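Form predicted on its own, single chain, as structure tokens, below.
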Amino acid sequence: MTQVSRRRLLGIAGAGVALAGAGAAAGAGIDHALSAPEAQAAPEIVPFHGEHQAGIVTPAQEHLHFAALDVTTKDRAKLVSLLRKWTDAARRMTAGQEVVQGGAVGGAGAAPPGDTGEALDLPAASLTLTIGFGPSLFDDRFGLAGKRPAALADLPAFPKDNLDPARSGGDLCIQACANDPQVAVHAVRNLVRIGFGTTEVRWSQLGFGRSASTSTSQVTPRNLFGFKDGTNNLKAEDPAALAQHVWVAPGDGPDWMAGGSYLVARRIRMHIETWDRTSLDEQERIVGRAKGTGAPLGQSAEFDPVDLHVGGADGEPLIATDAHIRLASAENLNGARILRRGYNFVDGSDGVGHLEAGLFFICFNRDPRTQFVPMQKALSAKDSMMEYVEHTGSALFAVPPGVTETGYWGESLFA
């Protein structure tokens, strides 16, 4: 795919030729073209604008670098004012551009830059950045109390959570995917270094190897357990279903969420060196799929239709009762799905020569009281995969919907 430096962006933007914003190609924000086909934008270059925010149907990028920060000001004003910021910020950043024009060498020397300058030269990377409000932020600091909607209460305690509270919470999230890790870590690092005395990063995760496929263009990943993860995932191509499971409809709640979404957090810990001691017949049977081809058990492709009925010899059923794709699946959860867009992560080894891996597990529902606490409730219950994986971090965030090319990031919150 061509490569696209910030660079030539900005020669290109001074011949006139305006990239951001001109619509949806092969590989770009696939958010923004279901809802307004425009003409073609660069390769590299997700679209910013749109009735969605980028970043949650968008064909997943190869990096993340998630961030939830609180608000250390109790002025609206001022918050308000840093959304306005981030979301000018943004729009320069998703299209490869600096944070401001001539931003990290091109200013007063005696000031500090106005962009950390690492990613100069680096192509836009597909860059998608998506914001969320946390619970906590609708407290009585900004006058938001009554404008907390109903879906977005606090996630009940899961059986065998054992959450750390240093990677739990906060008022906000920024999640940066790109193809290029430095380019995320440059667009996170820019919008905590704007938004000094505002807020502050309460915990932040950096992500490899998407663990899930949001666009049938993309092939399914494998998690650190060497496994197919997110076969049955919902994909940007099927709009009706987005409809159904995704993107929250005017009359869900307040007026200002239609178009947005919930964005559930996990941290997940795996149990790398356990699992590995565990035998190929064990894993496949705790999985419900085969590890080769990542059929389900008792089919023979990847995409065969799971059959939660089909039995064995013995007359048990080849999936087991408590295996981890028959928990997870629509037909036990009176049909509820949710759209997966997690990442792998290593984070080191724990000090006892354990690797601290895992996935961070990223999801979005139109509801999470009716989709994801079910199916987590289930899982955390019943799965034989709870043996081998710890959940220590948690969160989840309202997503506003998308924003217009004049306007912010929760405009309609804060309107």
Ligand code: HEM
Given for the second form:
Protein chains: 2
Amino acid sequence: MTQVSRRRLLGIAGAGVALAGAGAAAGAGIDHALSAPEAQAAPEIVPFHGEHQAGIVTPAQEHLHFAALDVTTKDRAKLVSLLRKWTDAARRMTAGQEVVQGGAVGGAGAAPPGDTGEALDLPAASLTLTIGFGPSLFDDRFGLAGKRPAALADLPAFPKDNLDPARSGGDLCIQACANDPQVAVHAVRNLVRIGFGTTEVRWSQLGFGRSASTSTSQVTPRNLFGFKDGTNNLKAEDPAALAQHVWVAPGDGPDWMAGGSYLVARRIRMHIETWDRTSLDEQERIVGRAKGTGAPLGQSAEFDPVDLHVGGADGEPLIATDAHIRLASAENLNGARILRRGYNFVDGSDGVGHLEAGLFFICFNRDPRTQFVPMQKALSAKDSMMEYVEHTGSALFAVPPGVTETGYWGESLFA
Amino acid sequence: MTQVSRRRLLGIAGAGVALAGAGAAAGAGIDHALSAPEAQAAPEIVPFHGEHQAGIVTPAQEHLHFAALDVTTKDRAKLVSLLRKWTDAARRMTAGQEVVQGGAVGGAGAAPPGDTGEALDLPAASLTLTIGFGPSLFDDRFGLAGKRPAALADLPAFPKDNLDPARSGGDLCIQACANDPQVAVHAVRNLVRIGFGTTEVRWSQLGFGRSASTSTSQVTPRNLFGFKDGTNNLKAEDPAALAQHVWVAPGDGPDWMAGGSYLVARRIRMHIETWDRTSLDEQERIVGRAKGTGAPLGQSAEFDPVDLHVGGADGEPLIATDAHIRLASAENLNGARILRRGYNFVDGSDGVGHLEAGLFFICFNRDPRTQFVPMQKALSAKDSMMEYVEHTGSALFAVPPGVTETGYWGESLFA
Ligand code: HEM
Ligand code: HEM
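Next block, the form predicted in complex with the ligand, ref. the form predicted on its own:
Let us now look at the entire complex, which starts with that chain.
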């Protein structure tokens, strides 16, 4: 790859989408000539419709824009109408099209354009848009109190939590993931725009570098502690495990959630300066894996199974009793597992000389009460990594099932 | 491109670098097998040494991490020693290597690893590192007062400035640009780490999507107003114009700056919600160009020359008297031009329901007093775009010339 080829490739793929996609972007100002083979480049489209929402077991893309919103109306019909409009927009944008036909250069007279335009020359870039409903949506505003799943119980306070209310909670969430940050940002911005008068942004977070692989087809990325992250994650290629740990089954709770999942988001500040002064041995002891290869301590290759019982020369277990991967393991948690799908972040600096860096942790699970909550309880109480991290934001959302070709986000809840 | 190919490609290119690069990353935990043709993928290395620093006319990469630092010592020798260490680290990292040999998995006993590790499996990704010296460095701490260039005069206050001191100024800056954000973040973090005890981070900014092309080889990107940005920029392919407008010439001021340039950074918040409610006509009137094609009003294609004198049916000029491209044009400014090299940003939300989005404007010029300053004066006083933007941060740096194979950043200033 030369320095310029990626965006060129994207630009061309984008045009390919436009050509294939019933003129979506065709009238939208793409003015560079394309040769036939270039125009056939792969469009990078992740299907929007399906049994489950995309963006959960979709192989984690490179970039995240996550937004939590509050609903500012008490009018249920307005909220449902917004969900319909959002679904239409999401259908188009995930296919690499503008929000509305003729979008950015449309809008006659005083009407503003229907699309904000910054993704005009860009392809779908594997954009996925995933919606979730927070516990606060199930108050008395919209008549949803009786439909609140028991699994959507407010998260308990965990030891050492240092949560900022301005980075926590939300009536709704939109998770946008794409291989181009501008595509993810464009999607959130346009949904926020459509929501004007009905919703407003409560908080939002950009992330990069995906901190956990979610598919065996991916090279395991590294988080900002420099360790491979996602090795022992649930993977898209293991549908049985996903059925057991990620997807809500009929009978788990209210019918409307069948095929859905629960998303937990935790903004975790990492004290990288302190971490960076720690020895390699200590870092590996804390995680329970080798930093270079990612192999569990006592094993030699990244994907070797973790054995929590291997003893060292001193008789102590090689994977320490307070190691992250021991405490988070299924073996330690009655078989509980989660699908991790977080992203690294750097939000400028903290005002006292350090970078404000960390992990925007996202996970999906079938029932947080028996999966995320006991796991985070174990970690926050005992994990030696806790000395280097600080949970500064927290949110929980019920992620409804996938959308049919004619349906809308949350239809099973509102219909 | 499939959803996973980019990082795979990067990973492979990275391994290619390692194989070519005297084992830099070879002992560093890359444990996936490579076939011969894959290992020969282009390494994406931008040369670090040269007459000028890289990262100025280098075709703008996709991602930015910009950090402004303050020096916390008064010991000149310590500062010079840091500049030497930084240069060595920059040489290695821009070549796709770790900060020090054996970095992330080195460090015996209690010594922390020499590299933080999160870029271990990643290639150079066209990383450039560019250093600058702020006006405050030339106070009485380091005996540099007599070497301060007249062109490094503090920027004046501009009408409507709303500058946050916590996002402005700095003794030093590091501009890291790369096609992978994790590579840019890793580089800044490791330089900050090396500076521990000598410098601390004053502010830092992430950017994406490059808001201006700087090479004719690039498709013009779009900023968050949805317009093509960089069409009429100075381009790497026009050395005569660069010599006239970007590079400090011998005799322009103190010798140590010959071959350098001046960097102006402005964090410009864009009120995208207001912009998005404006009609297409109005948006195009404000910019002076068509949104779709990027063509100047009155012309038909993006790169058609701007003609400020074409009149409309009503006798008024088609490019309005308060249009951005008129006020910023060389014709309006006695021939002054600048090299724009900014990035889009979204820094979460603003706490009152909106996204905190904008343009992290960066430009390079030979003398800000006759280029950036009159330009920004004209824009801040008259540009109709000012209604939609707010300058929230500002900084100015003298960017010294390039580094020789054995030299160090700023050698001409300190030697
Ligand atoms: C900044 C915070 C965190 C960092 C840096 C981190 C890092 C890591 C690393 C390096 C691994 C080993 C590689 C792998 O199997 O993916 C790992 C595993 C894991 N982490 Fe974390 N993690 C963090 C927070 C959390 C949180 C909040 C949870 C859940 C409450 C969690 C749950 C897990 C689980 C379930 C595993 C797999 C354990 C096993 O091998 O069975 N992590 N993490
Ligand atoms: C958020 C703020 C800004 C936005 C959205 C913006 C956007 C644009 C756009 C869309 C163009 C036309 C395309 C092109 O030729 O690149 C342009 C041109 C230009 N802008 Fe800006 N700009 C901003 C701030 C500034 C600032 C602060 C300066 C310098 C003080 C500046 C200097 C220029 C120059 C010199 C041109 C080329 C004008 C010509 O055609 O001769 N811009 N800008």
